[in-house]
Amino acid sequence: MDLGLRDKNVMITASSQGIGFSTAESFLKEGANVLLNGRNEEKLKHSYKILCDKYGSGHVACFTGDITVADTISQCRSYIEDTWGRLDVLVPNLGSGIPICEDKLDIKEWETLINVNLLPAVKVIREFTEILSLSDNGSIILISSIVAYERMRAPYAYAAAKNAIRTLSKYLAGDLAERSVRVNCVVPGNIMFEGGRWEELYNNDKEGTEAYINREVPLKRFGRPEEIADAIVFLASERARFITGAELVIDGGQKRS
């Protein structure tokens, strides 16, 4: 199925690993040109490299900086009208749900977490709807979690933030069209990779997350960072043109609500 995205130009923030690199490789393989953001120098041309390797240097572009920081996401959009000229499509992939205390109302670790998981995305979507509103099909996909729906293990913070990253979707989604920008949501599951917070717990506890997810997903298996890719760069094709405000739930069946 040909999804319309070759040349189109992606911008995904935080892809030097997990579901923002394999992100990037899908967009890739559709020939779509592809920014890669990070913080760290080493890990980010890494990843470039290995892309570059597979898909050609043309089609690969790296932007190294910390995009909650306003200087350098303006920096980063300057970056890409000097590039490219405009930009097709955004995903904002910052995010982290790890504790940094065992008080989940501590406001250090609600300041944090906000500021990880939700003001990033505000900030880069802000300085970019101008460029992508260039686009004939401009598309953001936000990045949720199947914690904004239901009580699960995690930071009442993280929670949070990531039920606000579903209200801010759909706001978007209204007041964007008219600038044929769609704004649409993927909320993955339970995702397992290299350097991830699953990675960590299974170190952790082997055991006793293996019964978790036997216990909790229907389908008794980690989600993979290729399958919530692949929804991403669907909502963002030309198949997905009449899609806008939409939630794809993407958890194996865990979400019961």
Ligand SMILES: NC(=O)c1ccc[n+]([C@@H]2O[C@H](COP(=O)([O-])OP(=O)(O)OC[C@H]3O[C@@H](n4cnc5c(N)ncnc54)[C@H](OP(=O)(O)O)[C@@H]3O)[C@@H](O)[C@H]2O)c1
Given for the second form:
Amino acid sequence: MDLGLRDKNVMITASSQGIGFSTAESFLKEGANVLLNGRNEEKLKHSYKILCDKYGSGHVACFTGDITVADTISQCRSYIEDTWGRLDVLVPNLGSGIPICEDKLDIKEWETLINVNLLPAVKVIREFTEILSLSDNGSIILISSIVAYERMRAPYAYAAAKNAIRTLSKYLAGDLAERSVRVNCVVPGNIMFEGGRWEELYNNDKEGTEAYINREVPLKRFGRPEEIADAIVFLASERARFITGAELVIDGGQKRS
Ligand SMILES: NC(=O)c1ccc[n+]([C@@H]2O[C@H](COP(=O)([O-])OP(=O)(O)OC[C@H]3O[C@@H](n4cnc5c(N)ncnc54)[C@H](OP(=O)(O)O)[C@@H]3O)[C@@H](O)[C@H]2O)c1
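Switching conditions: you have the form predicted on its own, so give me the form predicted in complex with this ligand.
To see the whole picture, the full complex is given below, headed by that same chain.
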């Protein structure tokens, strides 16, 4: 199936590892151009080099900076305008469910997790909508989590922020349709990869983590980042031109509701 993504320009925030990095690779396989982002320059350059070696340096770019900061976001927009002129796909991927304390109602934890999981998505969408509108099939794919739907072992603030991401996706889809920008949301379950949160939890408690996965996930395994990436690529593609305001759950059957 030709996804029609050749030479499309794709920006993925927080993409030097994990789901963001796999998403970059899946777009590159389709012939798109990708802009990677992360704070740690060395780590970002390492990921950039891996992708340049595989797909050619003409298709990959990278922008170092903290994407929670307004100035960084506007510099990133200028960089995209200077490099590509327009944007076709935006994936506001930054997010983290790592708690900072035991108290689920700790205000500092709420501020931190809302600042990482919700506000950066709002800020990048606000900044990039104009250059996305220049595309004939502009697309935003937001990243929620199954913790948004029902009570799981997640910080309350993370679950609430990921629920707000679903709401943001639905509302934006209605409003941005007139600018030919589609907005969809992917909802991952437990995704394991090297250097990720689940790897850390697994290494700390192998038996407990395996028991949890076997009990809670009908397909009895972790998801892989490529499995989220492929769904994102499909939603951004020509084949999904009539899909907007949708949520795609990719969790091995874990979500019950
Ligand atoms: N993994 C899962 O099981 C899972 C499940 C459901 C939903 N999700 C969601 O999927 C998305 C990706 O998750 P992931 O597990 O792949 O993430 P991850 O492994 O925590 O991703 C970390 C990436 O984000 C970058 N990063 C962190 N803070 C940044 C900042 N302020 N500005 C720019 N880059 C930043 C990191 O590079 P630097 O440290 O160098 O900045 C790194 O490239 C998130 O929205 C997450 O909530 C994940």
